[in-house]
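One chain comes next, on its own, written out as C-alpha cells in the form predicted alone.
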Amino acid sequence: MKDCIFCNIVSGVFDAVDVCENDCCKVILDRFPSRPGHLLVVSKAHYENVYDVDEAVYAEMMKTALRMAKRIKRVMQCNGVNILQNNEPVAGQTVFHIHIHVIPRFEGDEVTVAWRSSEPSIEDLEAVATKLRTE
C-alpha cells in the first residue's frame, strides 16, 4: 500500500533501523520508542490488523516476537518485557499495518500498560463464556 509507512519500510522506500528479518516479517527499532530497545515485528505483507491477518503469518510474527523478547532480556539486561499488539483505535492502534511491539522494561521506567480490574460474579463470567462458546 502506497500510503502505509510500514509497507514503505518493508519495501525500502523509507529508512528504518533493521534488527533482523525472515520471509514473513521484519524486526525494526521503533522510531519513537517507549524505552531504548523497543522493537517492532512488522509483517512484510500488508494486513490492517489481527482481524484480517493470515493465521500462519501471525504465528510466525509471534514466534519472532518471542525470540526477540528473549534476546532483549539477555542483551538489554532488562527486568521484564512487554509484548503488545493493538487492534483498532480504541485499543491503541495508530498505524494500520499489523505489528507487534516488544518493549524492554526496567524497574521504575514509568512505561504503563495498565487497566482497572473488575470482580465479576461467576454467573457474569459464565454468561460471557456462553456467548463466546456459541458464537
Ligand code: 5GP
Second form
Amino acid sequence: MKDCIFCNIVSGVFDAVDVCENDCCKVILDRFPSRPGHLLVVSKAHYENVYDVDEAVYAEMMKTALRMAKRIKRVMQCNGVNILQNNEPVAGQTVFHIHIHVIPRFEGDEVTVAWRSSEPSIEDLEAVATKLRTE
Ligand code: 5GP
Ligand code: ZN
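Okay, that was the form predicted alone. Show me the form predicted in complex with the ligand next.
Zooming out: every chain and molecule, the one shown earlier first.
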C-alpha cells in the first residue's frame, strides 16, 4: 500500500531500525517507544488489523512476539513484558497495518496499560457468554 508507513518500512522506502525478520514479518524498534526496547512485530504483507489478517500470518507474528519477549527479558533485564495488539482507533490503533507491540516493563516505569475493573453478577456474565457462544 503506497501510503502505508509500515508497508514503506517493509519495502525499504522508509527507514526503520530493524532487529530481525523472517518470511512473514519484520521486527523493528518503535520510533516513539514507551521505553527503550519497545519493539513492533510488523507483517510483511499489508493487513489492516485482526479482521482481515491471514490466520497463519498472525500465528507466525505471535510466535515471533513470544520469542522477542523472551529475548527482551534476557537482554534488557526488565521486570516484566507486555505483548499488545490494537485494533481500530477506539482500541488505540494509530497505524493501520497490523503489528504487535512487545514492551519491556520496569518497576515504576509509569507505562500505563490499564482499565477500570467492574464486578457484574454471574447472570450478567452468563448473558454475555451466551451471546459469545453463538457463531
Ligand atoms: P498502534 O497505536 O497502531 O498500536 O501503534 C503504532 C506504533 O507505531 C506506535 O507505538 C508508534 O510509536 C509507532 N510508529 C509510528 N510511526 C512510526 C514510524 O515511522 N516508525 C516506527 N518504527 N514506528 C512508528
Ligand atoms: Zn501496510
